[in-house]
Amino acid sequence: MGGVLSHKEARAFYDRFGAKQDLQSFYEDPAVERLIAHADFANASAVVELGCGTGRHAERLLRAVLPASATYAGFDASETMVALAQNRLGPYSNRARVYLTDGSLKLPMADRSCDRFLSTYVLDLLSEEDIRTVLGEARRVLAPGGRLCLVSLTFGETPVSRLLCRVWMGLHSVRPQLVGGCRPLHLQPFLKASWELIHHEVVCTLGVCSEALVASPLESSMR
């Protein structure tokens, strides 16, 4: 497998990619909808999203799913994405904020300060070490009973999706930028003994498979 993009390379790619990211909605939205169905956002009070992109999923949550009192904080390393998200979430500026990061995966948030940690199509960009860092941050900022809400590209489960996956992996091995730096992952092994799995599902759309996962931090891992 080819190496993952550096934080600088990923930022540069998504600064250029910009609003074209929403063209991926054909396979992203079905998986995110399944995530929303099992993450109990209707009872959330504070949502944090790592890698908010254009703000499309946040806008959906704020408009139609979250309670009117719930707050949202989105973080992204791309100036272009932050500008797009801030514009899209303008109608919710009284309770939603979007922040530009320097690429660090450490969040400027207090311990146990949110009850939903959301990240969609971000971990499949990261190295295994960085994925563990993100999950450590999620465990730190989630309050007891909070939920980790993840969607990632994953491996194919049908003949067509397995063929597409092989092509995708081949492109990634040659030049990760050809596929936006993303590659298929299995998320569950990263949870190990620190998380209680609530829901896990693979959603395939036109041969592209995504893994939707909801988990809660075990109390022993939060001490």
Ligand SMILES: C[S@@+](CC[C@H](N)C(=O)[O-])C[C@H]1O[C@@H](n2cnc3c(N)ncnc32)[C@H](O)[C@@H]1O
Given for the second form:
Amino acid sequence: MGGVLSHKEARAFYDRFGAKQDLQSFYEDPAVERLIAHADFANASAVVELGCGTGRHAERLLRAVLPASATYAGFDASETMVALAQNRLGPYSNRARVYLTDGSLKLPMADRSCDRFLSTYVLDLLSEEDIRTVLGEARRVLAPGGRLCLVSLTFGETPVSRLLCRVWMGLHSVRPQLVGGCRPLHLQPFLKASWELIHHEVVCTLGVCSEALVASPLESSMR
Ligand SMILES: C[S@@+](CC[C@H](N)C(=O)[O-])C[C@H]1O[C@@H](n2cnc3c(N)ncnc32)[C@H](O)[C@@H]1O
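Now show me the form predicted in complex with the named molecule, since the one above was the form predicted alone.
Every chain and every other molecule in the complex is listed next, the one we just looked at coming first.
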């Protein structure tokens, strides 16, 4: 993989990009819907989201999918994004909180304190080392039986999406900011032996392909 944005560069980009993130919904939503269909959010009690952006997916979960008693904690490194998400999740302030981070991926959460760890279109802008840190944190904060719920950009499987992917990766290698720092990834190899895969699916919309992945931490890997 080529270079990725530093945490500082990613924060600066998303501080500028702000609400324009929601224009990506045309390819994000179909993949996030497939994730929701397989992650059993209807039986969740505590959701943590890394890189919550404008809070669009959280709002949908709180409004229409999660039980009324479920709590939500969102984390993001961009001040602009945190302000947008806090505003959007205002109606759920009795059970939803959004926190600004310094970009470090260690979360201020107790071990085994949530049952869903959600991150959509964030791992695809992180370095491989950071992805491993995020997965370690997910394993730490998830309770037994909890679920890791990820969506990221992935490689195309049709001629059109393969071509688009090549163009996307070319732009990323010239200047990652041109594509929001994101590049296609395969998530599964990062899971290694610590996770049991529950669902994996590639969803392509207008040539942009995303993978939706749901996994559960294996007991033997939990400290
Ligand atoms: C492509 S956007 C995705 C936002 C949202 N999850 C969605 O699916 O629409 C990436 C988000 O990750 C946040 N982000 C990037 N690096 C981060 C880091 N190191 N820690 C926390 N958030 C980060 C950005 O500020 C931005 O809100």
